[in-house]
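Below, in structure tokens: the form predicted alone, a single chain.
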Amino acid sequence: MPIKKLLVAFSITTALLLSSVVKAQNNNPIIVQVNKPIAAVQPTMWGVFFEDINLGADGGIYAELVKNRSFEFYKPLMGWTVNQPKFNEGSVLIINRQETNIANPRFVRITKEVAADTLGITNEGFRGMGIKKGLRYDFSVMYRQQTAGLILHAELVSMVGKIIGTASLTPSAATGATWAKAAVSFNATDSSLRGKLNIWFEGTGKIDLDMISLFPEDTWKKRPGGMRADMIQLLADMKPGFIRFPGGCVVEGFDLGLRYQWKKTLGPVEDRQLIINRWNSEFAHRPTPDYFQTFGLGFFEYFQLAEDIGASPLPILNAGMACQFNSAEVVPIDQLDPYVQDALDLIEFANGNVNTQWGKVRAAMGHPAPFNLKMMGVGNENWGPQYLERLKIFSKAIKARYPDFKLVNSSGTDPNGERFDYLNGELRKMNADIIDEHYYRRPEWFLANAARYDNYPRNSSRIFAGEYAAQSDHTVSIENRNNAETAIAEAAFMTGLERNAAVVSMASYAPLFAHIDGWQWTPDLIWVNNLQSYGTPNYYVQKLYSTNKGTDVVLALMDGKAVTGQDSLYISSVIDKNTSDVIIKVVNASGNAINKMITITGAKKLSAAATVNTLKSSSVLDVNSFATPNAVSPVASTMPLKGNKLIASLPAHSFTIYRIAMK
């Protein structure tokens, strides 16, 4: 056969095959009924959960570059190196004033008796310091002179030992018992991923130093002593409905002495009492002995952050129980009152007028207006009758004073099993407002559980999908990866959360952040080093849901049923009454591309085309990285409609959102 005829025959055959595939796939189209809303989507539906794990706070969103700035780590000079070629006993001493300053007992005393001698101290930062060329850096220190005469020289030093920024600071001539603060700013002349801060002393004298600090100029909203802007911007871009803080397991502590106490995180940073981070030594595979909580990022800053990004605050408080995996320590019931009072005082701190005890504290910190706190979690991943006993006391006290206030209650660590069944049953008997469920499982579990909430009671406790992440290997494995497979599995599960918005009112991935050189747990939503940050494929799934939230769920049916895995498809749909859009979310979890007819009923008129965002990859193992941060990220396009119909072209292992205006 001539080649021309062969090509024509091949083209005809191919067209017929494609036509038959399309027809076969369109025999059972998706029907989206936009005029029949079945549930309201809560403004809080898609949010973020922050915990100080993986250097999430110190060394993360808290932009302080100096590690152990107040010498309070259990090794007081951890993070510091003394530079003294000619050894002089006693030239650098750590003084402990425990009896006079419990919150910040230690400081360093520098004594230099010979002007020609070299004496200095160097701070290594949190796995180094990220230094940006041309950026201003603000150096500050609290000092008290015993003998005047020393001049402080601050230097930024690059990874190769090059000085890339310098400034001098001369303390006042005054001596005595009073502490003062001095500050100086200077610009970096080059960039470095893992720089250091060197401080050397010129002249002779004796000086006490504390709270040695270095912040970049470009903090979030340019706030002095604030947060790292690129990391916060990634959160703001998600437009989250809520932010849960401060955890997580850090709420509990190894024991009650190391629990998170929000009142100790307020006021001047030098008065905030540092504690060991419970992730300091939790995992033998990732020991982190230099991991502490300085609380420069405290509850005021969390509330301020929530306000900045338009999210409802969701603080979690200790229920009088330490981590049950570690110590199983509980406070006796007859000593629970201070814990309950902390909860009541927190509501007053957030919402009270400036004449109340705690409202006055908030106002003094610069925020006289209330933070409009509406909900709170009591306990984190707690379980057993001992938790319920304490929870009932909290609930009674809080509801008596604030009857409309919503409480989030723990259902333990797992989404099934005897522990979960017991808690779920008992919490429902208590008419719990919101039950917090957690799921760290393989991708297959997420696909299989897209219909999990289809049969949950509609007029009972609401669900908070408080912590979830598909594990590419297994839970607590260092081999877990944020790959395309886990992201697509989560997207499929989330269609079930959205479809059941009558039951599920909040959801958040966990953990949120991880430092590439300082993580303890993986997978994580956003990865950072000292200069860069990027969102994982899982981040883009969360962002696509949150920025396409809508206001009301509408039915999306195939063969008269919700689409929960038939033909490896998972579908949910909402309308947005504010924009008059219908938003259809479709996951193709199979390894084959699929064309599927979608018919939209109940709209008087639709736009001629849909805006489309598709998350796909060439391999389910694909990941993002610092070198290729957008390797797996949404691709925008348009898709024409024919009347009220469109042919959805669904790539293999993909998540696609169709947004169509209803005119």
Given for the second form:
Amino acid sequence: MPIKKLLVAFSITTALLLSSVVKAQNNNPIIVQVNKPIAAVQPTMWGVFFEDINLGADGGIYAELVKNRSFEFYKPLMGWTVNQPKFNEGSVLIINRQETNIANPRFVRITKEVAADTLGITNEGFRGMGIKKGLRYDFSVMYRQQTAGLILHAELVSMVGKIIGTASLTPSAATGATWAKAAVSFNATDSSLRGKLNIWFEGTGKIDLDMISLFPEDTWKKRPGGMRADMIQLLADMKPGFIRFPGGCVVEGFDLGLRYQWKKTLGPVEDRQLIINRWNSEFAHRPTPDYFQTFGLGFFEYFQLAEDIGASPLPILNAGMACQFNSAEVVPIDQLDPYVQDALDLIEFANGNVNTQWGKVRAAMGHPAPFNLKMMGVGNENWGPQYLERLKIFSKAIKARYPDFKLVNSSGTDPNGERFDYLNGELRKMNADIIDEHYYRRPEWFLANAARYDNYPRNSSRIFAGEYAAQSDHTVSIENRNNAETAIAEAAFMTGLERNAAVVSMASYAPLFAHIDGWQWTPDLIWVNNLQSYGTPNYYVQKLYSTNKGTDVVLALMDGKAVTGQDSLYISSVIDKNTSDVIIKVVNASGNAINKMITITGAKKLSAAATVNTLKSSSVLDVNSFATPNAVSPVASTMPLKGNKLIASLPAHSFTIYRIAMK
Ligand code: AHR
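Give me the form predicted in complex with alpha-L-arabinofuranose now, not the form predicted alone.
The complete assembly is shown below, putting the previous chain first.
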């Protein structure tokens, strides 16, 4: 074709295309009506769900670098190696004083008789120790001298065997039955992603050691023995409305002996009795034999964390039932009292004045002011009549003492099916305050269920979307990826949660954290190694929602109907009465870019431009990584308004938030 004809043909096609775009803009505009709020958005709406899974606590947010610091793992020297070229029987001995110390029975006894001999122990850390050049490290031990004389030399070693930090510790020579603490700090001279700690013994003597510990200086809020700041910062940045803890299945345990017992997680860390983590051996395809819950991070620390990040605390307690996927062990009804008492005592621990039994414990740990606990979950993923029978006893006792306290009840493991229907019906008959629904489903399910709550009863129980995550493969598959497709599907589903804030009062993605070298479950919101952490595309979706929460839902309609998948669009809108903004969330789940006109009605005044945040990617398979942590993350821009109209320019597979000032 001659070039002239080609150009004519090209301009005709372009004109046709443009006119169809303009049509798309003007046909079926979205009408957002800002002066008639239809429901309040609860301050708790978007929160986080923390569980000690995937090395979430030990080896994760708990910044302790020494694994098995108290020699209580079922193999007492797990994580440790003994260094002695010339073997001496009994020079490194584990002693078990079970009769006198149930919480922390074991310690190590070091005996060295020949000064010239080499003797040391090495700790490998949790998949190594993350060491940062120039940072201060605090090394400490509890000790008891048998025969004074040994000097301890702590030594940090990098992955390539370079010594990158040293310190010496000469414990007091006083001998006796009581334990003392000795500590020394030193700076690292280099960084290492997987370092280790050597402790060499100089001289001769016999010493008992326990709670051998190493913490970095740069913990969250610089608290000694505290949490990993980069991981907590990612949570704080989300401004979550609540934090649910400590799980998840760890609440239940494989059996009741291994359930989470909050009272055992308080007080001095050396008195907190560790247990095996139920994720240790849950999956044969992801065994983690060195996974324990040491409870260095316990309920006091969780409450403190909630306060730090401005989130309402939401503890979940065991309902007298072990994990029903595992043993399904239940406590007999006539022996349920201690479990119920734990729930009542927890409220006193969090809120009671300092003269109450448990308020006093909180004050002694450094927090005389109450933690303002308003809700609690009874049971995680429990089901069947056995659950309801127990739940009723808890509810009666808690409501009798604290009538306004809200209880979260489990609706089992799935968002549909016989178990769900039974529980859903029965819980509503019981007037449950809040029903916890979980959905681990494929992205298509999330898209198809954006209208799930549109017909839920308004004057009945509220919903807590307590655990959800789109699975790119299938639940518990190791192939699941936190890719753009899953994030966009969740964003679409969340428009349905937001539109239905009249019934949905809380929602949280699960699980929250995963260590790249120690995970059991994927997908997860935030991935970490020993030094770095990054948010997945799903993290950015959660953050966009929680930092654009608003105060009241307003209607956003197309052809007079909520937008729940028509033309692959999903839309919800809120106003923020505090800032006088209207916030419009739009998901384009299709593979094509779409231009859509949005008309805002009912506002006296609107700003000339919207601030826009768009999450998109070139492929739905795109993921973030340590190398490219922001590959799929929001990009900010502005978009002019024409009067009360805005042309939303929606890339393929995207999530866009428009924020427009109304004053
Ligand atoms: O989030 C991982 C697990 O999924 C939780 O522990 C449990 O509640 C659910 O089955």
